[in-house]
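As a starting point, one isolated chain is supplied in structure tokens, in the form predicted alone.
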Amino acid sequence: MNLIHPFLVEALGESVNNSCQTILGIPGTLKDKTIFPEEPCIISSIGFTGNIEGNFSIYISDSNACRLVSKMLQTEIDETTTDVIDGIAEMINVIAGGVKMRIAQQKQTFNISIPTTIKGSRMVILASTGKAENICLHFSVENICLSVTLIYKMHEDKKAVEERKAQAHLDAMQTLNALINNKN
């Protein structure tokens, strides 16, 4: 885990809470775990690149998405319409923007892409393996459950990586020469 991870956890939680408060007029409540019913769901994801790169995703059941967007638009929506898809995409966009604003305090920057939203059954968000970090927070907004995931990695400057490799090679050669010289 890197040094920015705890800050990102806090920034993500604050951004979700503030987004709920701003868009819905209701604060989001952080929960230990969200269990979604066996129903279709919506995942809206937005990528970002810069010093930090990765993506933000929101995972919400269809029925909860309809209830959330109903509150956003102050109307009753009973089925997943384009308004619901757009509303969930806007929610992840606002959340990502909130994290971007907070991360600037740590002298980290990134640019946000446009959201991609998919709908399906029994979908889950899988974190990539390797050097990527994964933060998943679960929220309730007046019994509307949703999960927000941030999968990220620190961008490595290619020149700095090459310099570290060259230095490691040089250090290995010096160590080998020292061992050879000590044997003689």
The other form holds:
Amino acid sequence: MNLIHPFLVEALGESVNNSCQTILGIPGTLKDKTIFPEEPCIISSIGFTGNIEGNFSIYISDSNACRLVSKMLQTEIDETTTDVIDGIAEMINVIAGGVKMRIAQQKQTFNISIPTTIKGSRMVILASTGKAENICLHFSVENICLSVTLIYKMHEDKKAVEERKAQAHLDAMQTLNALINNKN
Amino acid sequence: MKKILVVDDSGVQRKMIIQIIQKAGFQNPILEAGDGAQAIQTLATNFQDVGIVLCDWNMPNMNGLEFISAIAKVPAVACIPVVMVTTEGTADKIAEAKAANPNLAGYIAKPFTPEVLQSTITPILQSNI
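Moving from the form predicted alone to the form predicted in complex with its partner chain:
So here's everything in the complex, that chain up top.
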């Protein structure tokens, strides 16, 4: 776990809440977990790269996606049209932008890519393997349930890595010298 | 009455912007483009009638920055007020956009409220009838 992690958790939560408030006119409520009905769902994901790299994803059932985009466009939509797919992609785009603005205050930056949206059945969110960190938050907006994940890893500053290596080398030499001096 | 050109690769985002404009009472004809290249084609045939361009940043083919930079170099369209409507809301991105097009008339970071969009475009359209 790194120092930026708690800030990212907060930034993601705030960004989702702010996005719901401004796009839908209703704030999102953070939930402990989301129970998805046994129905097809939509996952829209957007990658980013920079000091921090990874991706944001939104996970929402088909019926909830229709309700959410209906509120966005103030019209009734009851099937997953291209507007629904597009609307969910726009939602994750805006959420990613919100996190980007918030982490700029921490001198961190990244560039956002173009969203990819997939639709299917019985999909589950899995954490990425390797050194990536995983944040998963669940929200409810007027009983519309959605989950948002942020999977990321930090890019270490090359200068900082070199300095850390040099310091470790120095420490090792001092320890070795101390051992030799003690023996003598 | 001047036309409003909305440039965004997201059809839903274009619809949301158009809804806000129309609900605010503007009856200006609205043109749409899905990227910067389409927007240039649209401007080529409508440049005398367009009173404001609302433009996203991240789009395929030609992005918003490339688009506003390109039109800034063409005298016939350089004076058309452009408002960026984008998730790229950091200070360095705003500075980059202003450098690309000195006539940038506004910058709206997504997500935005209808009030923010209305208050940004109203004075531009009123002074550019």
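Positions refer to the first chain, counted from 1. For the two forms, the rigid core is made up of the largest set of C-alpha atoms that agree within 1.5 Å on superposition. Just so it is clear, the structure is predicted and the values come from calculations on it, not from any experiment.
For E10, a C-alpha deviation below 2 angstroms is recorded between these two forms after rigid-core alignment. Remark: with the core as the superposition reference, the CA shift of T22 between these two forms stays below 2 Å. On rigid-core superposition between these two forms, the C-alpha of M173 is found to move 8.7 angstrom.
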